[in-house]
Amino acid sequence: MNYVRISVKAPAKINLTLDVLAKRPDGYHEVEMVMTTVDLADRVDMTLREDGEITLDCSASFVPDDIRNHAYKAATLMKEKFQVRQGVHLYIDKQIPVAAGLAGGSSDAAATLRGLNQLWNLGLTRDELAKIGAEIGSDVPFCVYGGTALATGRGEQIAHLGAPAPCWVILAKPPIGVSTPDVYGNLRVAQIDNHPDTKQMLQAIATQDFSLMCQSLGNVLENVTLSLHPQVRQIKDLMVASGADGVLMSGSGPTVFALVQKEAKVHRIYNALRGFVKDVFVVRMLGAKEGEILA
């Protein structure tokens, strides 16, 4: 079939668990991280050219429209891999807040090779593809497939895993962008001393036991990005305070999150919030590999 256009979706992550065990040679980090869709997501629209240029327009003005742009850097790579003669106009209509430990930039990259793989008829498998994204960045594999996963090695192995127990999942980002190089930097593995039960929040998940991966959830880059930024421990603390079920940093910060079963409390969590901070979003987790083409 020939595309001239297609959109798809870039759905955010968050992160259940996230342990780090060493320092690599190759200067990344050896982690264990347990990381699951939501329904909160950027859309990608993909026109073709018959230039050969690539381009790219986002609805959010201080985003790169180059190659500090991971999608356009994943157009980049897939153009220069496959000699495509071809090239393509991207969109990013923004939604997922930049800098917030929710893989924005790396699902806008997912979402393009999936979508410039059929644009241009290349014909490569999801596991061919998120080889390919590797090379952009370390959460790009695991947005290529979506869905939940383990990731390990420096976030690029994925083993699928089925979808968690359903719940609503309320993100409150503060006005702030964190470095994951910066928070990575001020790690000391060697002083992580309370580190996630991975093991357990695997058997939550297989078990679809709510209770217990509310329990589960861990994340050691917490503490670091905490004692950086006070608005992001405040976040916690009122979420926790509101009632939520279970309450973590995504990432590297600054979002945190709160899973909630019950929809009453998600309205009271809520209106908390927006109290607080501008950037509230009340979504449903995704849990499940879903079909990511639009049109």
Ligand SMILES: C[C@@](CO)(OP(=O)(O)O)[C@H](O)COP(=O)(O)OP(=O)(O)OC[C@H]1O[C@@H](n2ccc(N)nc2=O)[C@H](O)[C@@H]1O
Second form
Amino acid sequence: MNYVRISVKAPAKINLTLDVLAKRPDGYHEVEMVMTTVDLADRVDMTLREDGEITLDCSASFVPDDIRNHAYKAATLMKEKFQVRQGVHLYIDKQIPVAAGLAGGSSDAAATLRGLNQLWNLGLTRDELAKIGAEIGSDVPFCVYGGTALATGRGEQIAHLGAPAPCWVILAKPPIGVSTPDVYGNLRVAQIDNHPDTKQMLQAIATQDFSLMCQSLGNVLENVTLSLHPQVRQIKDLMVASGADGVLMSGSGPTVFALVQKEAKVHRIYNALRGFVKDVFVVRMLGAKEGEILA
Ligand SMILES: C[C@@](CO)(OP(=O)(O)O)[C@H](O)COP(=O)(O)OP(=O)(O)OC[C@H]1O[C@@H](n2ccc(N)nc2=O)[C@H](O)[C@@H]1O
Ligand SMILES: Nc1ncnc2c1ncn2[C@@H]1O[C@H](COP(=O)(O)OP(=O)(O)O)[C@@H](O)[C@H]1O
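Compare with the form predicted on its own: the form predicted together with the named molecule:
The next block holds the full complex; its first chain is the one shown before.
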């Protein structure tokens, strides 16, 4: 089918575990992370341009609209690699908080790769798109597939997992932006004393055991971000005091998420947080499903 315009959902991710095993000679860190997508999503609209230009607008004016934008980078890479004559206008409807540990920019890039594959009739597989995504950022390959996965290497090696136990996810982002390179840069790998039990998390997911999943949550970047931004600790404490079953910071932060199974608790936690931070979202995990193309 020939498209002229296509809209693709770009869901946020959370890290159920994030372990750092070593610092690599290339400056990246060797990680082991269990990630899952949630139904808080940007939307990337792509409109064919016959003049060959790549242009971008975003509903959030502070997000870059040039090559610094991961979605723009994705389009440029695809055009160059496959010598595409046509161009594209990208419009990003931004719903995911920026620099929040939720991979908003990576997911926009992944949605752009998926969408352009159709718009420009490239016929690439998801695996091929994920490989291209790794050239944009470590989290992009995961975002190309979505669902739930174990990510290793610098985060670009993906092993798909089944859906975790169904539950509510309450996200709260304090009004600070966190730089991922700064957080990794402040981590002292030899001094990490809170490595998560990744195997136990994999077991919790395989058996859809909600309480084991909550017990297995862990993120070695949390202490680094907590020391830079004490508000993150306050949000965690508030979630726990309001009855959350499991609480963790996502990625490099500063977003913190709470997991709960009972709907009554959702309201209690949401109301407690809203008095404290503006950006609070109640979402569901997307399970094992792949990112959805809307039109
Ligand atoms: C921490 C995580 C957890 O999912 O996510 P966010 O908090 O950014 O959402 C990821 O590891 C972030 O992945 P991503 O944001 O794609 O990182 P990249 O663009 O590839 O790298 C940005 C910088 O982060 C550092 N970095 C990133 C990944 C990695 N495995 N080791 C690193 O040391 C490097 O300094 C690198 O230059
Ligand atoms: N499409 C995009 N959406 C949001 N931020 C973007 C995008 N493209 C590039 N960026 C830049 O990437 C940085 C990280 O943003 P984001 O992907 O939202 O956070 P995180 O890496 O914490 O998940 C920001 O500083 C932002 O300026």
